[in-house]
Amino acid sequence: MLEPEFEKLYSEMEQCHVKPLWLAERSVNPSQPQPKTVPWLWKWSQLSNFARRAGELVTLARGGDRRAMGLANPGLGGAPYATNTLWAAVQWLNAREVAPAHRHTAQAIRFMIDGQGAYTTVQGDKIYLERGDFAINPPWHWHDHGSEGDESAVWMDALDVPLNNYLDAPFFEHSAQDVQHVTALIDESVLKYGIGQLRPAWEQPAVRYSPLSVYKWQVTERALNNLARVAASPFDDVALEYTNPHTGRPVMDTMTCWIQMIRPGVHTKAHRQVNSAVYHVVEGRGATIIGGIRFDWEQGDIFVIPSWTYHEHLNESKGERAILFSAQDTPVLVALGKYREEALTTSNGFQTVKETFDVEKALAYG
């Protein structure tokens, strides 16, 4: 009798914390990705709500210097990510507030909701924010965020600390000064850079991070339209990705950024990718079908879209057009040379719908 040889043989190499692959062949090599991250959505009048309260109640000091609140993924056992690579969070600033300088290498993207008078210093570059604005902090950059307004200040963040933390790679460093003394004219990268097809012609390209810190919404809304006008994706409709306007790359090495339009009536075919995506809804209202779940959201909700999951949007209304912001961590994929995707070849290319997605049952069923 063989078996206990086997057990004894198990038994020393696992005390010798040593594991057999065929016994665990399938866990290691799975025959496609088994994403931990769960489809969700955060329903933007639960997150104002909170926001405001948080306002009310947690000084910055007392919320270490940021009033942000992390999205935590169901499915990620706890951890406050919203995928098992991004962190994005809700954060609020009081009126004529300032949230002290500080820098990390977590690479960081934020998008402006809502507030006058509120902007981001990031290296001694200060630029104004408004609603639409994207900004952009490459790691190990000083930067302070502050109001000069009468009203408070919302926007959605977007981090890849899970991805900083696994590598074991996170270092972090408060400034000496709560301001950063401003080294720039105000706005000057939106007046040398804004136009991204032109630069100065006496400066090399910038190639490592876009020398553009904020992308204004008012440019980005007319390359939409622009765009809207001659083409668009039958999987995302009229999408734009951000991009370092010298190399045409993303402006993150770990993360890219998208701004699409879904228009009035549309409704995309599925498809999924080896990535995973943070949606912020930024104007309108639609439904975006995520593995056969039907996920309804409107202006202002946060919603997750998993590794390798098919997923389609749809805009139902007749007049009013949607618009979505997303964070992804598709830069990652490409550089190792994971990243594919693939088309729904089945039904036309639509999903069925199994179900609708309903957050307060989803929360009392845990």
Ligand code: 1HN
Second form
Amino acid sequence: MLEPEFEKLYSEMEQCHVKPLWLAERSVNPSQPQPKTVPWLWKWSQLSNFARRAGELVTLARGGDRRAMGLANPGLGGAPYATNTLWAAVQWLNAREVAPAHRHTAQAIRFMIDGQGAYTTVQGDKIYLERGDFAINPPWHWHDHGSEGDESAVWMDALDVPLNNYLDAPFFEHSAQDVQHVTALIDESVLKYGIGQLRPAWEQPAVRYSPLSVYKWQVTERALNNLARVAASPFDDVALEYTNPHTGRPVMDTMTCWIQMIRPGVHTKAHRQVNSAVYHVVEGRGATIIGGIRFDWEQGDIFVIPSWTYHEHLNESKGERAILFSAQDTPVLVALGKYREEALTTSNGFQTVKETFDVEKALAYG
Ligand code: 1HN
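Got the form predicted on its own; could you also share the form predicted in complex with the named molecule?
Every component of the complex follows; first up is the chain already shown.
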């Protein structure tokens, strides 16, 4: 029972929208991160089915602009966000379709999943995307996509939309022209910057975003195979970060991307970081134990790892490699001095599996 003076003070404070810290919930100052983002996995069998049907039913009319199907993390109260900071989607283009030009301050990356003849033009620079290619779309750069072949195309998008919106920083603009005038030669950035240790001598490096618009799969795969011959991380196995060739730093300010190979028979140790990540299974099958829940995955699946949640990867196959692509918000945490990481020290660094994720059961429990 509060004494009348206290009661009076608190009720007057409340009327004036003042909240004393000593009465605030523990949530104002938790002792460690309490992510609302939950570990989750979307099956490719479902995503690809939705994408194909959306391709038949939904036109890419102006206003719609993109046939992108966002992954809505069930922990985020119905927001169309994969994690607290990242928007992730599967985007589908029918053959000979155009997704008209627009620009926004959210920064985007694309990872090509399937299809021939699809392109994205980013600020006049037209890039054809083949399976495994990784492309960047820096903020406020005009971009339109299209498909010139007889095939549909499908890729994964990741954007910093939730972060951008949280910061009250979103701007968006449609272009008067659906399709941009192409001002660079095809693959010009690959020809100029694609051998990262060598750069055009007469140009001063522009360091904010990677000058390389697309990281071709052939090069990425060669780098993975090379690294696998000599070194691996106990937590991530054969893991590579895509970098700005001028700085060795992440390709953009708010997102970094990785490609990693989990070799047959490898079971990595668990660690956790102050960041969140969206993973896409490029090839193979395996499992990731996230916060004590085992998520089995196969080619095409997409899963998320929330902040400060232990995770470890397994490839139980006898001879098949597994390849994971991921987009992570790490550069934001690092830039703001908030990044931490920690290895699990109990049970020899492995988590105890409490349950196996079953999407049907998880959906039923909502
Ligand atoms: C966007 O511009 C694209 O250009 C995809 O492909 C997804 C999600 C939110 C806001 C803008 C694209 C997007 C997006």
